[in-house]
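Just the one chain here, laid out as structure tokens, in the form predicted alone.
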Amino acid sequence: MAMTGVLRPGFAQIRVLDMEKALEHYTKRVGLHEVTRGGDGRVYLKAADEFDHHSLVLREADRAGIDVAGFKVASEADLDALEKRVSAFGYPVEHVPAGEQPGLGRRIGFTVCTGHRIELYAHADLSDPKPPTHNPDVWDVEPHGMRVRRFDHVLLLGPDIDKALDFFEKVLDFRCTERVDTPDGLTAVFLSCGMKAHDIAFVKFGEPAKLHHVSFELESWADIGHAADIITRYDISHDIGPTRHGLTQGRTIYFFDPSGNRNEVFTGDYTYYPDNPTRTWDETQIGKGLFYYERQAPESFLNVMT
């Protein structure tokens, strides 16, 4: 895990069409906890196994999708150094004051070539529920719903992912764990800032600023089956799974929130070390890369996004 620079994914802020339906989905079904509500109507959620103030922000709007993906950095000094590097790359940097989201310190924000806003910050307050730290049990608050343990990653769609790869590697010091190359060029890239198979991924798409999915980590393959039971019991819109990826090797199931934002619950990817070579896929085996057992993806997985 990185000890300087960008540490890990911190939060995603997504747009939902009906706040109360979204809250029922993310708290009762996915298994997050509501932390607080802002005066502007945004609602802040987290998993019980996360220390920081929140990891998912819901904003009611007239269209679904993602507003911003936030990453936590190791220190205020790292935040200042990264601001200079982002600016030198050519992206204008905006300053977001501490407290704009409750529990977070100052942030810097910028829009990358795919049309997505990325924010970096160094400080987050702790909030309840959080893991115990003295003689800790494996959980303090009893898990519920799908029993998610943390916000894991986002997969984003947009143009010019070659430049996105260049930026994340050269400016933010991410590493490319896997990539998909086709006769049309780079099609998908998976990037890690620590020891996970990916902390963010990009897929080439003609329109900017699109969200493919927000992912949450589960403890085990058995929990993926439990999530499938919940999806069926509560008639949650289902995309694919339980199954396994070839890319990242993660066990997975995909489904949709009431606004049409795709969710993933995910477990069992490989450990990535900085000296590992990049794993590559081409068009002859991309079906197996997407879904290892089915060896193909449903049309909805390829064409539905927010």
Given for the second form:
4 protein chains.
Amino acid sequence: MAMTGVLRPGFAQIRVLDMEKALEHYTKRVGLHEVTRGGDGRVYLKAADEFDHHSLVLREADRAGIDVAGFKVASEADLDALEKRVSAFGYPVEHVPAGEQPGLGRRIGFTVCTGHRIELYAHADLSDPKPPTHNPDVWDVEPHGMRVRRFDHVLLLGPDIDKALDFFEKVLDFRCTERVDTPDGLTAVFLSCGMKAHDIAFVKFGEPAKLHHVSFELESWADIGHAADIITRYDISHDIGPTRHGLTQGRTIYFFDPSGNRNEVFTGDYTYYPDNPTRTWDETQIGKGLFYYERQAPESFLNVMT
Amino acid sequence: MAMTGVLRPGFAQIRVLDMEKALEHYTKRVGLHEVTRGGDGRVYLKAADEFDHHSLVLREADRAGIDVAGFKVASEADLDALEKRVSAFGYPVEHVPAGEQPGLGRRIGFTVCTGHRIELYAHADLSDPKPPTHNPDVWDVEPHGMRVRRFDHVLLLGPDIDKALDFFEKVLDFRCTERVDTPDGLTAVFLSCGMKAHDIAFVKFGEPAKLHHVSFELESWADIGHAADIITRYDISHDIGPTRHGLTQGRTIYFFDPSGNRNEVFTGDYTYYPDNPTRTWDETQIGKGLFYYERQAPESFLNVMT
Amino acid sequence: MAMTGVLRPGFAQIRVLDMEKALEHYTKRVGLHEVTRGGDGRVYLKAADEFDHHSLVLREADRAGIDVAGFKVASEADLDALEKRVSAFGYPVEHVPAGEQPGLGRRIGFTVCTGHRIELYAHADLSDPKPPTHNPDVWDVEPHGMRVRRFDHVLLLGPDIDKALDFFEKVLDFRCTERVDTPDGLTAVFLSCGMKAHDIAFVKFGEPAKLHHVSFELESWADIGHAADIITRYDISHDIGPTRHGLTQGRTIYFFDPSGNRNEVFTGDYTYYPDNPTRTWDETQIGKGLFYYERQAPESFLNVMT
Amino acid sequence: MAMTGVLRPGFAQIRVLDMEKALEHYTKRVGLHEVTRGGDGRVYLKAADEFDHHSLVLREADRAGIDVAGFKVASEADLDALEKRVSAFGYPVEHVPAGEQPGLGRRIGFTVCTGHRIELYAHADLSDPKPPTHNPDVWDVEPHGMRVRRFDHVLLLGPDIDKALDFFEKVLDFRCTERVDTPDGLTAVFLSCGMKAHDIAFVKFGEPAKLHHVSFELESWADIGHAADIITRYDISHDIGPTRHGLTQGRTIYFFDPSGNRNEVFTGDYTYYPDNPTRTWDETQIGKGLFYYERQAPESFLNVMT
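Given the form predicted alone above, I would also like to look at the protein as it appears in the form predicted together with another copy of the chain.
Next comes the full complex, and the chain you just saw is listed first.
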């Protein structure tokens, strides 16, 4: 294919209440690597299978949640073209200079109708550890903790998700892989910018700018079981799983970081192509869509967010 | 992303010496479903996770091998544009009318420098079994045999693979994910049209138009083990595996269909993005590239083809 | 070792409300094989990895639950010796003639303090399918449904489990692998007659002769995931899982047969030796003991039984 | 069961050419823990799922191979009784005082007809890390390296394996789970002292006292794949696998320690009971018995030993 525009989720910047506890969680338990610390106290992390400089940014604050979801685009020209389309859609665009996050080029930022800040950028430096490329071993650095391979996506909550769907489809060229329609209207939407079952998802919610979860990808269902063992061994707060989603089919487990931000580690969603039909769900089977085995969601999953 | 042009490997048409034996192999053992039989005796098969009408075409002949590798493109307009680019590259283009294969729209066909016929088409009917799309279960039809999920790719052998690389990159917008360069020059090249580590691969070989293997994707390493049990239980000719490739990292097992065409079932190659560097291999580590655990290839793997 | 006395759980005879629905469940979904039907309507099933004639007996009745848990002993002489010890413990022993269940030799039966009938027998015919023994393949008959490998154990509820523990340890030479002691006294006990983490378990309950679940063993955690897919695809009533027990460490999923009898399929408990210490649990961590990831049990698990 | 006599393989003492290289291999790569070093330079290792003090003893020497295979018996009384039976069989018995290996009680030792020294002992101290026993987590110490769970068995080569079979069956109460008979007579024999498919195995060989491999058990086929990744990443000498044995059905991979001693890590042999038939193999299918997928053994597997 000719693939242009938004390539992938690049980073999430989230707020944590206690940086040292957060770092222990994300590096020792989740299995990320610390890349660098910024002068303003932000800490930059990455998974070993990622080429880009970093994919998770932790910012200490007195309230948990997400600051920004960043997406990498294919070229500076695409970034310019996307800026025009975002502006034309009616969202004011802010310019963030190169280096505001170490290792990233200039970014454009804007707030979508659900209240979330989205950023786009075309350049990321390489940083270690990254996948080897000459006569490469499968890994150079032995996987540790939950053995996550990459930052995968965020699920966000807020109002006006119909308009968010419209924006991501028409302006950012995402595809709607799955949607949930109930008598109350569009309730949830899963969007892909490539061949994954989702690169971002939105769920309708009364309050804007909320984070449901930050998700990391694992190699296998075996690693989901291992992640579960880690969660209990280190008394990490558990939400639900190991289980499977009907929506996207991913095998998954959910838990909370020490600040209360929900994390997911998952594996095995399907391969999506842009000519595939959108999968649709209605209120009769939404339980199965959320959690395929339990066929319902626990209260915590529906009501706890940051 | 905006994804245009060639979306994915759509079908392989291969030659088999005995249709009934071939059908038993591909339906009962490999786990495909028979979709329909054509008036000319060709039989059309598909894997259950595919939306398209079929993905494997068997043609009875007195010599095994591959007739054509078909790729699905995003639109009729893309098909027209690609036709112009193929012609401009110097390959004569032949038109195949809609319905020549049941369920497929018009195709364009041409022979590349390695001697292989490639076809492109923009339309495929749906046929059963296909993934459910409304309140979908993970599967409707219980996986059977080796539990393959999709036809994945072919690996082809022939001369002039430098030119094949050039053609697939410049005309069909594929990306070179990995390449092997030895003192004899470019020896093997892996090409992706999307986010998979490969959608087609070429290995340099003196004789044109040869097939190394047809590959199907499995869910997991557990299913590789199950496929291996099936191979021995039913006395299927085994080549190598379970093992892992250094090239593309896929976990894999190779075997032969009753006509001597090599099959692969594999899982777990990496996710590729168009801004990822090309992985490179040289003659010092090519054994590890071929088979990551054995660090060498058996004679059969290098010398047996159809 | 010299291994004498009770070798293993041999069969469970359970009551079902509708034989045809029960057979569809246990053969097509759970993956057992029907061996034979008796003149009195009982149906005899087995898993493919078992040498003995059958391991599950279904009896149609108007109330679900368990009739008898049968254990195979090493020899007729051991059976005689065990009869004397059971009688000496104070339980009246009943003789069941050979052939009362097709394929089994004479049995002795008695009711233990929890209200459950236990039977012992030294002989079982072979029946098909069974593991091949000359130049054996890993399996002759392709695993189907949930791919269970053997009937593994039952968990029973009733009063006086202290005395049941005493009986199984002193009379039947079982070992206590794990026990749960709370301020209310002994609450649960897991007993092994060999090297498995449990061959039978008792939980304290006010009413006698109750069945908590019948358990079957799977090869792998991957197969637990597949069993879960089957449970939802065929609308089988789900209880809890995929998850893991702290007690015995088994990876597991629970569901109900059409009559309301709870089933478990599980894999991966630890290897036990008779010189291993008994693992002990108290009321502070009993949730983790029950379900290691959730660290609590759902109401249904504690209160629904047959 | 009443389980008396020999309970399990307790330890192997093997010779290594370079202790520091051996320690790096067995602790960092295989995943054992160093327990203690003796005054004579021997180093004592254990796997985390073992209660006993140690299970692998490394002794630096100028020739690789095995010094002794130790088995733990159920009681001091059993040890006395076994000593009488060993002597009566005609093997002189040597007494090794408690503490000759730290943490072990007195041992009796003798040389069997294949030239190997066998030792029996009834007491082992506990040492860390060992499985937790009160409100136990699945593990306290995160698995590392190949994540081995226990020392499992050794396979030994030498002459007169008919007599070895006789000795292990009649004197030590082992059971013959599988045997290979060819026109040359008994070629290989697999023996269990409990419910595992093998606790020791002998293959006929012209030279006495040879070691084929020391084997460690893994949790899963997924961990076999991970072990394979480790073998290549750290340039460990690879023999064969991932593959499966027909004999015992274990899924397996073989490699060499830095001194040339062959190691196996494996998972998933079947559960054996003493009333199960012995599985038999003949020369027509011995390839499949050795390696179920390849249906033949590589030269190295048959000819390289220490």
